[in-house]
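Taking the form predicted alone, here's one chain by itself in structure tokens.
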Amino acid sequence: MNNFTDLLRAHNLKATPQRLEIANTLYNQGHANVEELYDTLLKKFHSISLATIYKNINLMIENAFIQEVKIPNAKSVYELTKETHSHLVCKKCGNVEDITLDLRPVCDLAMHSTEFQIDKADLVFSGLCKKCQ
């Protein structure tokens, strides 16, 4: 298991066993929804509740340790916070992959044509992954 203790503390979070396991799961899987996190943690913490998972996820998001990826027409997934990136989502198997794109030109165009000040852009591409094509 990776050592996330110092990283959690750097985000002003206590390094509880549950938070360490959430971090480790997201590190190993890349992306996971609440139910997947719950199923994984339940194997190690037999009395953990879904409410505890939600409480920890929300606190970890508030402290920028993890981030939520909102997938249209599907459950949100969570990932460890990292460099700005977009996502590819397979409509068939549900696999979520990261893709690094420079969205500045798109944001600049949107701001110029609408006079809207954009401070964050999230982009999710939907289609079929290589395995499902």
Second form
2 protein chains.
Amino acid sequence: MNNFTDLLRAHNLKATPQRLEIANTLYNQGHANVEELYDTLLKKFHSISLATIYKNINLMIENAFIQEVKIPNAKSVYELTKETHSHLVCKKCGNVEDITLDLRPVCDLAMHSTEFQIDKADLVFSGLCKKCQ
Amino acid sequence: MNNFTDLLRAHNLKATPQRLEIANTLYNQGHANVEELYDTLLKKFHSISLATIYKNINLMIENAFIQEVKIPNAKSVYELTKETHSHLVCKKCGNVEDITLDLRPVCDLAMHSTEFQIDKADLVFSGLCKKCQ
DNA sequence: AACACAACTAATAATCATTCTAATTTAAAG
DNA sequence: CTTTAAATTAGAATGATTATTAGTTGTGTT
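Can you return the structure of this protein in the form predicted in complex with another copy of the chain rather than the form predicted alone?
Below, the chain from earlier opens the complete complex, with every other chain and molecule after it.
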């Protein structure tokens, strides 16, 4: 079990037990949506409020401690901030995996054929994971 | 002004005036969110219900007449279904543009380094459009 | 052109998701 | 150990979406 106290503080966030548990859940599960976070934290904090989940998710996003991942035909999931990467989503079981790809060539192509100044590329692959094929 | 009657019917959708107007709005504006569609249709149908907007958006998505585009830090927008393409979003003015890129190399890379069978890649670039830089 | 019917629209209520408010509790700095 | 600003909680309030129902309309058939 990881200790995220210092990492939270490095992001200007007080290390409350609820926040530590959110961090641990995302660390252990990789990705989780609002409902999953709430259900998981309920086990440890019998009287936690959904407002706490939302408030912390929003604050943690503002402070770049976590990030939102928008997924086609599904609720957003959240993950601890780490190196830039893309995602694979299984259409059957809903599982989300990370994948690191070099998208610079694609970004460069896009910047040359448009007048945009691009600083981020969110890429989500949809398909079937090994188990679901 | 385009006539989408036949195209709607080809997708098993009755060509009602409200649907024709949704199609025209998306054709003219490229992309629009729920609220923008509602506001636009209100001008022509003074007593249209938001439920009609939602019901039609959902049906049109089911029947592949339109598609949802999920955007970081913003509401989803909808667009007429056309050839597969990616999107550019301006973080300042919110404008959404299409861009056609060959993502097969990236998909192949992803399929080889994972056990996923990929059949779709949703890519959204974020940055500044020419006017906003 | 008129008919019949399934499908559609509009109003409203109901549900689900998210944010706000106010009172209480707590992390962490001194 | 105190102090204080910030966090948590419960519940109300708001916002977004879906369901229900009664009346209307598009469309294939005559």
